[in-house]
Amino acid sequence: MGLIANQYHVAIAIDGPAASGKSTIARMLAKKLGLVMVNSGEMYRAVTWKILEAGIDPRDVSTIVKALGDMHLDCGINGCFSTIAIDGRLLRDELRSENVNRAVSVVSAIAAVRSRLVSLQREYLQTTSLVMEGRDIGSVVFPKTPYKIYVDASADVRAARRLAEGVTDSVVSRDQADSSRETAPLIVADGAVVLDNSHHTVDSAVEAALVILRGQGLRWSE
């Protein structure tokens, strides 16, 4: 499958709150699709990894801001995939700490990291078609695209899919934290549709996302 040919590069927005599905989802649209995945929750973490490995307190705002500046953020492909590296380390595994998942919501709703990381991940759309997933891509990033989805599911099946992957924080709280941040909190963007994933499969998740998609106009060769 690919994208029919267009002069334009398309940008496809995948929000949604933690442990909905959204990831899986846009990295299997992206692999059907022939395009590259961008984890936006990715460059969050690896900022807010980077204040915690300097001992840095994440609500310290002053701090950070200034933090921020020294540090050199690369964001680049890697095949199919977004990677990110802070002053010269890629970042993986770290990313998924139990202190990156306790802060990142602090870290990341502090107006100049977001201003900062929405810049870089605009970035992307000047040389690449791709599949962006996150929390404010669709009213934020890139709230001109057609192409938006919402995905959310149940807070308790949503619970039971972050303790199977052995993370403990409460998706409630990191619900309540990223809904009434002061910047681009998380929203339904305008013009998205959305797919409840509490009881779907990948796969039948994944179709009826691009039964979502070709309804927004999206067409494809299959």
Contents of the next structure:
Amino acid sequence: MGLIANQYHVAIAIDGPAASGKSTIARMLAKKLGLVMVNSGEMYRAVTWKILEAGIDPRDVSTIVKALGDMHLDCGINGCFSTIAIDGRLLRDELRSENVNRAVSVVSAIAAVRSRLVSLQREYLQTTSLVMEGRDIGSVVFPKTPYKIYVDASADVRAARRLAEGVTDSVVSRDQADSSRETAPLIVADGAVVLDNSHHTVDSAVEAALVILRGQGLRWSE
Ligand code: CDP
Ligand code: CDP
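Since the structure above is the form predicted on its own, I would like to see how the form predicted together with cytidine-5'-diphosphate looks, so please show that one next.
Next comes the full complex, this chain leading.
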């Protein structure tokens, strides 16, 4: 499958709360449609990891803003996935540590962190068509894209899915923080269609996402 030739690069925005299935759906859409999948959460996680590694308190906004100015962030693409390196170190498994899970919503609420990462997220579209998942992709990063899905699932289902992955992650408190922050809170963006992923299988959720995208005007060859 591939997108039907388009003069411009296309952005598909996938937003929603923690463990709703955004990454899973985005990854499979990217594969089916021949797009790059950009995981914006990993960018917030990477900055958080670096702050913690430097021994900075995640609530110390002024020190974080200063440290951010000195950080070299390298956002790349490997195959059909985004990558992130900070100061020359490629980050992967460390992004999912419990310490990062605990601190990431605090660091992501800082406006200076958001504006630096939003610029880097928009730069990807200069290079490629993409599916980007996060919290504010349809509302802030690419508000003009017609292709927007908000993936939701009940809190119980989301907590159970994280547990099944063997991860300790307080999804409810992270959602609370992400939804109530002043800058770019988690919302259903204008024009987004909600996909309730509580009772889908992975395959049926991807099929539902494709139906939504077709309804939003996306065309691809089978
Ligand atoms: O995978 P999961 O949904 O658990 O989280 P994630 O997508 O890796 O995002 C981790 C955290 O980064 C979120 O809880 C938000 O605090 C923050 N984030 C954000 O503020 N904006 C985004 N576009 C993506 C993530
Ligand atoms: O990116 P986000 O935090 O929203 O979720 P994820 O990292 O895709 O994790 C969702 C987990 O639920 C994964 O282990 C999926 O295999 C599983 N899952 C799903 O995403 N969708 C379903 N319909 C059923 C299970």
